[in-house]
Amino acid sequence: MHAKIEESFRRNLPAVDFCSLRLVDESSEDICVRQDVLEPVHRSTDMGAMITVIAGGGLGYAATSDLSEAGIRSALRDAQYWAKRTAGKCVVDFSKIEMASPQGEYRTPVRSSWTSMSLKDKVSLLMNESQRLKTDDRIVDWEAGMSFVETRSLYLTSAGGRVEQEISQLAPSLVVTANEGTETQTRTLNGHGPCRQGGLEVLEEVGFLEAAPVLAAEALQLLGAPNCPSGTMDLLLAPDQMILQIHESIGHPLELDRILGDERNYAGTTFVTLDMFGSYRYGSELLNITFDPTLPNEFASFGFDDEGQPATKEYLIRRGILERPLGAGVSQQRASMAGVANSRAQSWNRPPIDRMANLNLEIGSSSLPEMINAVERGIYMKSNCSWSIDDSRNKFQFGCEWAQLIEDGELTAIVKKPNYRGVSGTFWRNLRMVGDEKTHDILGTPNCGKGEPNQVIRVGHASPACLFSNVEVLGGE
C-alpha cells in the first residue's frame, strides 16, 4: 500500500513551492484484568494521510482517510486551495522556511515482539499479577494491564524526501487500592509512568513482574500511616515524581510556540520569554536538561520529526543556564533562534506542532544513601498522583502517593498524602544534589495534551532521583 500511495502522491504533485504527504498507520491493543476479571479487550486501527502545501508564502493542509488516488488528489487540491487563501495573511512567510526533504528510516529495537505471545497467554500473565495484588481483605480494588501501540509512518516530499518509521510502544500498569474505615489509599506502578519503546521485554525492564506484592504492601502501610507534616524542608524526589516535575515546569514552559503566544487561549502561556535564552539561570549548576529522541528505548524516540527534521540530542538547560527552546522549524523561523526537531502530531488528522519528545534530566554523581545522609530534616516522595500548575507554568502544587520522613540522615516514618509546592525558577535553583546511574529510571506519559483542536501524544522522560532544599511541604487532610 505504501508504494501505491507514494505513486499517487508523486503522480499528482501540484506546481507549488513545497508539498508533503505524511501517512500514519497505527494499531493498538489494550488488555486489562480488574479484580481478577478480564475486561473487554480493546483493539483499534487507524490509517490516513495529511497533505501539506506551501504556495506563495501561505500554508494549507488537508487530511484524508481515503487513500485511493482520487482521495489523495482531492486532499492535494484542498491543501493547495488553503495555501493560496492564507498567502499574505500568516504570522510568517512560509516561502522563506527551508523545509526538510530527508531520506532515511527508523525502527524501534524489539527483542520480544508483542505478537510473539498469544492473547490467551497475555491474559494469563495479567491474571496472575492481578491475583498477586489481592493480598489482604482490606484491598478493595486492583488491576493489571498492558497497552501496546504500533505506529508505521511514511513521510514524502515534493523534493524527493522519503522517510519510513516503525515505532512500538508498551505501557504496562498495576493499580492497587486499600481501604479501612474512612481511609482509602492507592499505589500504582511508578505513578502510571513505566512506558517505553520495545516489545514484551519492557515488562522485565520496568520491574512489572516483581512489583505487585510490594505495591500491595505499601498501600496497606499507608492506611495506618500518619499524615505528612507541613513546613519548609528538604525534598528528595524519586524518578517517578521527577518526570512530572520536569514535564510541567520545564517542558511546557519551554515550548517555543507557547512562548510566541499560540497556546494562550487553550493551555495557557509561559513565564519564559525570548530574551531569557543564553543568560537566564533556570536552576542550580547541577541542572542539565536535554531533548534526546535518539535514545533507542525511551517512549518518544524517533529518527525524524513529523516535518522531516532529523533527531539530534540538544541541551535545553546546561549547568542551570537556559540555552534552547522546544521549537521546531516554523517556530524557529518566527523567533529567529535555534530549536530542536520536535514537530509532532497526534496522528494523520492533525498538523504537527511544537511538542516534547524525550525530555531528560542528565545523571549526576550522588548515590541515594548520600542524598539521604545529607538531609537533617526532610521527606522522600514517590509516584505522582496529582498536579496543578498556573497558566504561566510557574507556580505549582504536586501530590504523591507515598512518602517517608528523613531525620538526621536516615529514613524514618512512612507518611501519607504528601504534597509540595513552589515556583519553577526558585524550585530548580534549589536543586542541591542529583542522583547517579543507580537512582536513574526511564519512564514516560501516554497522555500529554496540547493544541486546538486538542492533540494527545506520548512523551518520554528519564531522570535520576534529586534533592531540593527549602521546599514548602503540605500535609494531607
The other form holds:
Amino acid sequence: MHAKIEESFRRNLPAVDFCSLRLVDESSEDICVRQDVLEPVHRSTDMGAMITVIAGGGLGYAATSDLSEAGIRSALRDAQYWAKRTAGKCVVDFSKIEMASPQGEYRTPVRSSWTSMSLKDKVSLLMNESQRLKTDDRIVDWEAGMSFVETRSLYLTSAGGRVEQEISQLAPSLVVTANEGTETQTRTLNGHGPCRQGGLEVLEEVGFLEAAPVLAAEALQLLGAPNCPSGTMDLLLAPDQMILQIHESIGHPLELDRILGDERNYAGTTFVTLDMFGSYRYGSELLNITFDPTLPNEFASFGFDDEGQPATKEYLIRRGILERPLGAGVSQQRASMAGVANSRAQSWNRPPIDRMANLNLEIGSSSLPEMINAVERGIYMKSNCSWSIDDSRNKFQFGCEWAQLIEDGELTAIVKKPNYRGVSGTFWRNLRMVGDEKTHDILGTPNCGKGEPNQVIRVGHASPACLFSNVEVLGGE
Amino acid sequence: MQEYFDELTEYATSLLTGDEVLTTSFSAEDSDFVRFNQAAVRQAGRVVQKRMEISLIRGQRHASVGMTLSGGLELDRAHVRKQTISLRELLPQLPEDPYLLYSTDVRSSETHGENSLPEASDATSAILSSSRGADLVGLYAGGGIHRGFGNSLGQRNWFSSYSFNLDWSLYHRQDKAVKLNQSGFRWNAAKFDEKLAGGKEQLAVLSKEARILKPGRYRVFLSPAAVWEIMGTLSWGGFGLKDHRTKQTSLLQMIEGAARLDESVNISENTAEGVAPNFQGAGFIRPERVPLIERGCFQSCLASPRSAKEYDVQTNGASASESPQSLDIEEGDVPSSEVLSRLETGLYINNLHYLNYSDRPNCRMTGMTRFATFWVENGNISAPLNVMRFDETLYRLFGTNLIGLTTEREFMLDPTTYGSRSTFSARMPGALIEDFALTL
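Having gone through the form predicted alone, I am curious about the other one (the form predicted in complex with the partner chain); can you provide its structure?
The complete assembly is shown below, putting the previous chain first.
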C-alpha cells in the first residue's frame, strides 16, 4: 500500500517550488479493567496523507484519507489551490524558505513486542493489578489500563527526499480513588506520566507491577491527612511533578511559533522574546535543559521531524542561560535563529507546527536524602493533578496528589491537596539543588494541546527530583 | 455521504452470523482551515476525513474498532470485512460484559443542514482586505460536518451541518488584545467589518496604561464567554453519573454536604436548542433537555448507557464521557445595559484562561484573566488590567457571592477542532459577582 502511494505521488508531482507527502499509518489498542470488570476493548486504525505545496510564495496543504491515485491527485490540486490563493498574503514568502530533503529511517527499539502477549493474558495481567488496588471498603473506584500505539510514517519530497519511521509507544496507567463523606482522594501511577517508546518491557521499566498496593495505601492515607499548610517555604518536587513544571513553564514559553505570534489567539503568547537568547538568565546555574529526540526509549523520540529535519540533541538552557528556542525549520528561517528539529503534527490530518518532543532537565549531583536534609521548613510534592498558567506562561499554579512536610531536614506529616504558585522566571532562578541519577525518571504526556486547528501530541520529559527555595504553597478549602 | 454510510452499514450487517448484532457510528468532515497571524496567512489547507466505528456484539460479549475510510466503496467494504472478521475472532477471548447496553428500540432520524457557505478563500480575502494594517490572529474553519449511527436492527440516524467558525483576536501589543468570534451558517462580510470596528474601539482602551491590581477580593463582571470557561471546567467530571456514584464529582459538596448555588441558577443540557446531533454512539436519542441544577440544587446527572446499566438507572443518551454538549444557563434579572453601573467599581472580565481544579471535592477552581479585562470605576471603563490569577469555589461564585445573572444570554459555538470540528455549543448569561478572589 505504501509503495503504491509513493508511486502515485512521484507520478503526479506538480511543477511547483516544493511538494511533500507525509503518510501516517497508525494502529492502536486500549485495554482497561475498571473495578475488576473489563471495559470495552477498543482498537483503531487510521491512515491518511497530507500533501504540502509551496508555489509562488504561498503555501497550501491538503489532507486526505483517499489514498488512491485519484485521491492523491485531488489532494495535490487542493494543496496547489491554497498555495495559489495565499501567494503574497502569507506571513513569510515561502519561496524563500529552504525545505529539507532528507534520506533515512528510524525504528523504536522494541525488546518485547505488544503482540508477543495474547489479549487474554493482557486482560489477566490488568485484572490482577485492578484487584490489588481494591484494598479497603473506602476505595470507591479503581482501574488498571494500557494504551498501545504503533505509528508508521513515510515522508517524501519533490526533491527526492524519503524518510521511513516506525514508532511504538506504550502508556500504562493505574488509578485508585478513596472516599469518606465529603472527602475524595485519588492516586495515580506518576500522575498519568509513565509513557515510553518500546513494547511490553515498558511495564517493568515504569514499575507498573509493583505500584498498586502502594497507591491504594497512599489514597487512604490522604483521606485522613490534614490540609496542606499555606506559606512561603522550600519545595522539593518529584520527577512526576517536575515534568509538568518543565512542560508548562519552560517548554511552551520557548516555542518559537509562540514567540512569532502564531499561537496568540489560542494557546497564548510567551514572556520570552527573541532578544533574550544568548543572555537571559532563565534559571539558576544548576538549570540545564535539553531537547533530545535521539534517546531510544523516551516517549517522543524520532529520527526526523515531520518536515524532514534530522533529530539532534540541543541545549536550550545551559547553566541557567537561555540559548536556543524550540523552533523548527520554517520558524528558524522566519526568525533568523537556530532552533531544533521539532516540526510535528498530531497525525496526517493536521499541519506540522513547532512542538516539544523530548524536553529534559539534565541530571545533577544531589541525592534525595541530601536535598531533604538541606530543608529546614518545606514540603515534598509528587504526582501532578492540576495545572494552570497564564497565556504568557508566567503566573502559574500547579497541584499535586500527594505531599509530605519536611521539618528540620526530615520528612514528617503527610498532607492533602498540595498546591503551589509562582512566576516562571523567579521560580527557576530559585532552583537550589538538582537530584542525581537515582532520583531521575523518564516520563511524558500523551495529551499536549496546541495549534489552530487544534492538535494533541505525545511529548516526553525526563527529570531528576529538584529543590526550590521561597515558593508560595497552599492547600485546599 | 449519507447513502455511503448506509451502504457500508448494510454491508457490515450482511456479514453477521448467528445472533450477532452490530452497531456503526460515522464521523466525517470536509473542512477548510486558514490560520492567520498579523493579518497574513500562516497556514491554509483542506482536510477531508471519514471515520467509522464498528461494534460487534454477541450476547454480552462485544468489541469495537475505529477505522479511517477512504471514500472508495470497494476498498472500504474490504476494510469493513477485514475488521469485522477480526472482531469476531476477538470475542471468544473476552469475558461477558455486565454493563453492555445498546439501543434496541429502533428510532431513526435525519437532520440535513443547508450548505450556504462561501468558498473559504473568498472569506479569507475579505478578512485580509478589511484587516490590513491590524494585528489580527486566529483561525477560519468552515465546511461540512457529518455524523451517523446505524445498527443491524435497522436504526439509522443522520446529521449534517455546514458551518463556519472564525475565532480571532486583535492585538495591541504583548498580551493586550480583544477576543472576537464570528460563527454560523452564512458568512457575512459586513458583520465581520462591524466586529472589526468594535474590536478597534476596545483596542483604544487597551492602549492606555495598564492598571496593576494587588491580590485581594474584588467585585467583577464575567462575560458569557468567561462564564462558559467556568462551566467548561465544571463539565469535566461535574455532571457525569459515574463521577457522582464514585464520589469523584466536583459537585461532591452539593451531593454529600450542604453546599448549594444561588436560587437563580438553573443549568441544563439543552439538546433541543444546541447544534449537536441528538443521537449518540450506542443509538440512544437524547431528550430535548436534561435539568442538571435547578434553583441552585443538584437535579440530575448525564448518564451514558454504560453507567446507566452499571448503576441501574435510565440512560439519557449521554456520550461515554458524560459531559454536556449543549450547556444552558437560564437568564437572570440584571439587564446587560445596567452591568457597568451595577458593577460600579471592579473588574469587567471578557475572557478567562486555562482553568483547573485547585480543590476538586470543594469545586474550587483556579485560572487566569485573559484578553480584554478592564478596570471599571464609577460605572465607567477606566483602564486595561494586567492578567491576574483567581482561585475560587463554584459555591461562592454562583452562590453566596453572586449578585445576579444578566437577562440577555449569548449563544456560542465551540471553536475547538481537536481531531475534528466540534458540534458543541453553549447559551450563557453574564454574571455579576462580589468578593471574587484574585491571588497572583
